[in-house]
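Here's a solo chain for you in structure tokens, the form predicted on its own.
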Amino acid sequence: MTAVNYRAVWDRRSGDDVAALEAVDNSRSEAVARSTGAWTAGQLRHALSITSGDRVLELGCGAGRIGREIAPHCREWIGTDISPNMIRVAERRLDGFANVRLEVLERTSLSMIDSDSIDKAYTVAVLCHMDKEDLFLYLREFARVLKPGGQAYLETWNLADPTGWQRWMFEVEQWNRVDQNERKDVARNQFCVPEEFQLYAERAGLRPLTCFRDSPWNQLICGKEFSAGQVEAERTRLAAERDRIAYSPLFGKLFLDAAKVIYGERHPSEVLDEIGQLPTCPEVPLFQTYVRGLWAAEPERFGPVPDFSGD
């Protein structure tokens, strides 16, 4: 039966450490999860200039798998998330930080955290999940949350890239081959053209500074309350950071052709050929954990899992 709410849904999927880690990016290991959340906190950290004297949140930090790499690099990381289950799992994998403060969220709502209160905030592949209503209202929490010269990256599915809008129809004939007599899955993926998530972001009060939008995410980074000329050179900035921040069109195709592995369209044996054809860049090692994590969890699916070790 269609689980009713987010917490619902979200509990459901994280009983153990394990399946948490798989229903936050489909990590089915430990190692996979340190190696994409290693990329990723990459990606906010020169997103957001994250220093040492940073107090930073983290909207739907799930198990942990971002946090934990964010963590070293701040004065504290503050992890909020609607499922208890997450939160204990979090928890395990952080034992260890004294610097690392989790919250139960109870609603749409922040109310846990002071305003004007946070350096950086962010959000990644959380908002995707939401209600359009959810998502505003987060976004305003964020605006009530940071303090003036703040800055926010906020990520969701952009639908207006044709790799984004691949995915999106991945939604569609799920959607088409199921009992529809039920609800759609409440926590199911949705998806956003740029100008609209921009919109969203502004209405709320946050400053959209930039919006990389070439891949299948729309990667807004805002600032609260900022002049005419911090707006200047934090986008100066940003641009002379691009290729550390926006994801590339490799990763994207890659992001890709591993969504076809995890819905059956694609053995995982065919992607990895095909990676290892590619000459050396930072995405190959990454999808390479990433598509080997999907076949070492189902061996009964995809056959035998070969010995990588060598590689």
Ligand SMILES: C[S@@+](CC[C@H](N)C(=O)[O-])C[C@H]1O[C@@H](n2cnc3c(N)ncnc32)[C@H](O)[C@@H]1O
Second form
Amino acid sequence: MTAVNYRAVWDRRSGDDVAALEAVDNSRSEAVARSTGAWTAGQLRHALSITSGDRVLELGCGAGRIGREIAPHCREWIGTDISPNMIRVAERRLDGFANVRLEVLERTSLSMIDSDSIDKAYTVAVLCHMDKEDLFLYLREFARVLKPGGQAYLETWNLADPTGWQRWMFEVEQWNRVDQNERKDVARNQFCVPEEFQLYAERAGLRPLTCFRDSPWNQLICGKEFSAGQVEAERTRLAAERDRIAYSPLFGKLFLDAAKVIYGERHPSEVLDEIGQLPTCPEVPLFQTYVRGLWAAEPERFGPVPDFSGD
Ligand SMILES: C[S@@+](CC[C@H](N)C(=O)[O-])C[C@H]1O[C@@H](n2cnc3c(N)ncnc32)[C@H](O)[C@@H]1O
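Following the display of the form predicted on its own, present the structure of the form predicted in complex with the ligand.
Let us now look at the entire complex, which starts with that chain.
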């Protein structure tokens, strides 16, 4: 049966730690979540120039996959989420960090966060799981809670990218197969073209600085109350940092291959063989770990898991 609200869907998906990790990015073990979390945290630290003095906010922190890797690098990390179950898992995973605060959200609002109090804010794989009205309400909240001169990193699916379009077609075909008498899943994947995403941010009161858009994701970096000089300087910095922030074409391709494993269109051995033939680059170990994790989680579906320990 279709769940009627965001909390019900995400609570149902995060009954225990493994389920929660699977729900956040299909990481089916702690080791895979640590590896993907470190990758995303690296992008964010470059996009937002996160420093040890910063108060950092994440919307939709889930199991703390990213927060676990950001918290050691900032003064305070605040994780917020609509799902109490997700927050419980994040609490366990971030136990031991003295600078972590976790908040369960009651509705599309960050009302427990003071205005003008946050240096850096981000959200990854969250705005794509809600209606556009809610997306816009949260962007307005980002504009309220950031300090003047503060910055935000916002990410959602990019419909204008060819791989983004293919990912969207998974959703279309899925909807085409199911009983259409039911309401669509409230947490289903939703997509924006870059111009639409930037328009929401701008109308919400944020200043778009740069949008990396050559991948299945719009990666939008915004500032609050930036002067013309600050905009110029930050755009120059972000252009220089592009390779550390933007998803590469190879990342987008490997992401789609992994999605095909999940959707049953490809076997993990085939994808792993192809990855094994690639020249050395940072995407190789990331996706090897990820696809091996998919295989290890479902041997009954994919067959006995090979011994990868010698690789
Ligand atoms: C795909 S997970 C991503 C979690 C985390 N950002 C990460 O990348 O590991 C989506 C998260 O967004 C949260 N979420 C979904 N809808 C939300 C909403 N309307 N308000 C706040 N959080 C929401 C879910 O509970 C879930 O933890």
